[in-house]
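Have a look below at one chain only, the form predicted alone, in structure tokens format.
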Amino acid sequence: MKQRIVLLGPPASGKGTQAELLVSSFGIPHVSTGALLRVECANGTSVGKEADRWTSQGLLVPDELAIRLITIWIAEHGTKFLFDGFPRTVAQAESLDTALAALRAPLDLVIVLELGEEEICRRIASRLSCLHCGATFSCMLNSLKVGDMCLRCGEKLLRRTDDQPAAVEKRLESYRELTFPVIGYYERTAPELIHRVDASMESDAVFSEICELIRS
């Protein structure tokens, strides 16, 4: 079974949803730099304030900050992980490979969730988030609106600042320019690890396909 996994994909491709399902099924620790940073922002830490200056505009945080968070996490939790949305740049991917090589624990699998931009925008426009527990919901699927209670923890649901229309296009630009090349990096350095999954399918179908990859 694969135990060191990177889950890549554009915004709203379902990375967080699939990660939660995989944690429940396989017990692999889920690590999202976005979630880690949102906790820092909510707690008002210096790292959180630094990150908010970037994420509130739909921009990626600097490589140094993301790598710092991940290397600390690995040191504290070990080398069994499901990275959700990390690495987000080629520099981050190179740093991750270097860190894992030093630990003699290379990646087992890189999953790429593929989704068209029209569907990405539709999903983001209907998304609400809980800043307390990190859960996300669809206005359409769950019949929710801003200010309603989170179905998981009961806190109020909000629209994330980086889900606002002005920030969405910047997020997509960042993905095209910075994160999409990460796929090419792994295709060059470890083509046997990369597997593409159609994220426009129903969530259960996407999950089933990913499970097969992890078990193979």
Second form
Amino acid sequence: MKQRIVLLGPPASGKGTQAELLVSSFGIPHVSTGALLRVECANGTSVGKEADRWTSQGLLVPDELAIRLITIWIAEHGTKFLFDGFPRTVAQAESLDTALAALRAPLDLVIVLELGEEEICRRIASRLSCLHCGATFSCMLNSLKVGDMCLRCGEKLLRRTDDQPAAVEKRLESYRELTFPVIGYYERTAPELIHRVDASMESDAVFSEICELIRS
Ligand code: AMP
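Let's see the other form, the form predicted in complex with ligand AMP, since the form predicted alone is already up.
Then the entire complex follows, led off by the chain already shown.
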């Protein structure tokens, strides 16, 4: 079974949803750098304040900050992981490879969730998030609005600042310019690890494809 997995994909391609399903099925420790940053922001830490300057505008935080968070996470949790939202630049991917080589624990799977921009925008426009437990819901599927209770933990649902239309355009730009090349990086350096999954399918179908990749 694969145990060092990177989940790549544009915003709203279902990385968080798939990661949750995978954690409950396989128990692989999961980390989302976006979620780590939101916790830092909510706690008002210096890292959170620095990150908010970038994330609220839909920009990536500096590589050094994202790499620092992941390095601390690996030191605390070890070398079995499902990374969601990391690496997001080629520099981050190179730095991860170097860190894992030093630990003699190379990546064993890179999953790319593929989704067209029209569907990305549609999903983000209908997305409500709980900043308390991290759950996300589609307001269309669940008849919810801002301020309603989270269906999982009961806290208030909000629209993430980076899900506002101006920030979404920036996030898509960051994805095209900085994150998309990460796929090319793995195609060059580790083509046997990379697998593409059509993220426009129902999440159950996406999940079963990913399960096969993890078990194979
Ligand atoms: P996400 O929840 O994965 O959509 O991430 C939310 C925001 O956190 C992103 O739009 C970025 O501003 C920031 N972020 C998350 N992961 C990274 C990363 N690996 N590198 C740089 N910025 C990141």
